[in-house]
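Listed next as structure tokens is one chain, alone, in the form predicted alone.
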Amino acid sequence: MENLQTRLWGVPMTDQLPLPVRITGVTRETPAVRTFHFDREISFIPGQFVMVWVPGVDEIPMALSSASSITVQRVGEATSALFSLRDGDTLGIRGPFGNGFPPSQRVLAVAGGVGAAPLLPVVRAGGVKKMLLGARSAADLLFPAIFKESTDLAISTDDGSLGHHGFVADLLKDEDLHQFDYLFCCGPERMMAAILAFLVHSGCPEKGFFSLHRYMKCGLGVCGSCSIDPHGLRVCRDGPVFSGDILVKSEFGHYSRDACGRRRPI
């Protein structure tokens, strides 16, 4: 009989039980986004994520905005429940999981909305040469003061209330991609798909690294709920950060799946 110890997939569940953490502070970043600080530091690579258990509600994947914080946009039941928590309340944290952004000192970072959160550690580490930051309005911009202190910053807002009037992808036309080793991108998938299209047109899709968000159940690479077409790559284990050349002929920018596995247009 084959030894089952040679046939382990993912990470042993006994090593990935939720770690209880206590909320030590809540920062209102924008009308719809808050940062939750907790009392433990997690060793992670920027771009990795954790599974956040909201007791009695659900467990959801969240990017780390620092070793001891997550930055959350309220979009559903679990995040609404998270927004009701205060100092002293408890969460469960599993992880970190997946891969992160590759190390570099010459990064062009592009962020839309709450996608600025997983890029914040990269900026603070000094690896970003320039940051393109977009949001719906000036009030919705995340961490603009921090980014301005740490790197060259260009801003775009959909309503024109600050910076360029239009989409953050519009700002790429003014950038010389040869000045950068990589382009790191996180935000709404339509925005990221426009960034990838620009890189494809420029002949360098492999220069881009994109942080994907997909529905997840286990976070360990076992259940397959976050697999992406056509290669079956798992966002939780093979991602969440993928290079652009891998995504060019995938479902990226076209559709994702809901909790029942049904395709949902992006």
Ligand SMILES: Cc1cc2nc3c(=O)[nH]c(=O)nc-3n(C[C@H](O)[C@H](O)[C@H](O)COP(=O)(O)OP(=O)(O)OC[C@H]3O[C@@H](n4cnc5c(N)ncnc54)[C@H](O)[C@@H]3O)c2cc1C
Contents of the next structure:
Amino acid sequence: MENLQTRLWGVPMTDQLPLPVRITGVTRETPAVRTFHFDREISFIPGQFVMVWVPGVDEIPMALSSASSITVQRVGEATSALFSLRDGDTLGIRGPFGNGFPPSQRVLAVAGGVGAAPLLPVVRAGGVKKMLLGARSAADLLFPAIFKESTDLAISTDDGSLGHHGFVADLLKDEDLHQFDYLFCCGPERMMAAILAFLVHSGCPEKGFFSLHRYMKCGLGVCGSCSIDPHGLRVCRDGPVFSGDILVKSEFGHYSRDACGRRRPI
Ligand SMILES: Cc1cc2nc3c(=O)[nH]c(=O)nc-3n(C[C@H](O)[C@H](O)[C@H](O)COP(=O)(O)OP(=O)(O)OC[C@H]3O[C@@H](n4cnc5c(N)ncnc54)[C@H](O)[C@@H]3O)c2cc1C
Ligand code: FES
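Could you output the structure for the form predicted together with this ligand, given that the previous block was the form predicted alone?
Next comes the full complex, this chain leading.
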């Protein structure tokens, strides 16, 4: 097995106190997604995340899209506040946290929307043999040029403006799963649940590794806000990447919990 150390970049960071980082550049990726580059290289495994403190607003989990960047979709208060920041502004960062994706050179990657962000470092490290990339429209596809030059890329759009007209999960039926060690997946949970259902139907749910989003407070495995039923596994500590056989009989694809712990259907 590949030595873990060879998969790490940069220097170690802190768990409990946010470390100040300065924004060195902001890239507009799509109408709703921007990449924020900062002046510090974080030692991480692809798929791990950081807790990003947006001064005066909130602290939110974000996957690392590289050792020194996060790629953010604007959805609410904290992400909107992030979008108002410019070069030279300061953020706080704790982490990296979680497990990340397992090492492999023969991965089938499936991404929907901003779910492409944690898969970018896996592609850049040469681990992805084929990538299925989906979004609402051609304009919403994330990193298509980088993926096209680095791997075999198939595209789907909900509105048919580029590639297959439909959902990215539809593309899976054309793939021979035996060609791959693993399937890595990140995107909207309904999309990931459809991918898991396909793997279950194919008799190999354990081949899939899914990066989950859940509401997080501490990021350290202490508060329990990110626990998933029925096992009580914590997405921040035991995940955010889980194999499909663990998720099959869980809340995954059915519901998640809000900041107050109330169930909200997926
Ligand atoms: C491990 C992990 C990695 C993540 N990586 C990324 C990333 O790389 N890029 C990115 O853009 N986002 C990522 N997210 C999601 C991101 O943390 C949320 O979008 C963010 O916290 C929303 O904050 P807000 O204040 O802007 O929105 P809020 O005002 O809190 O919420 C606005 C809307 O977004 C929904 N929402 C809030 N949090 C989440 C969540 N965790 N998952 C799904 N929906 C949510 C709310 O239900 C609400 O409908 C990640 C989440 C986790 C747990
Ligand atoms: S966010 Fe507190 S246990 Fe996961």
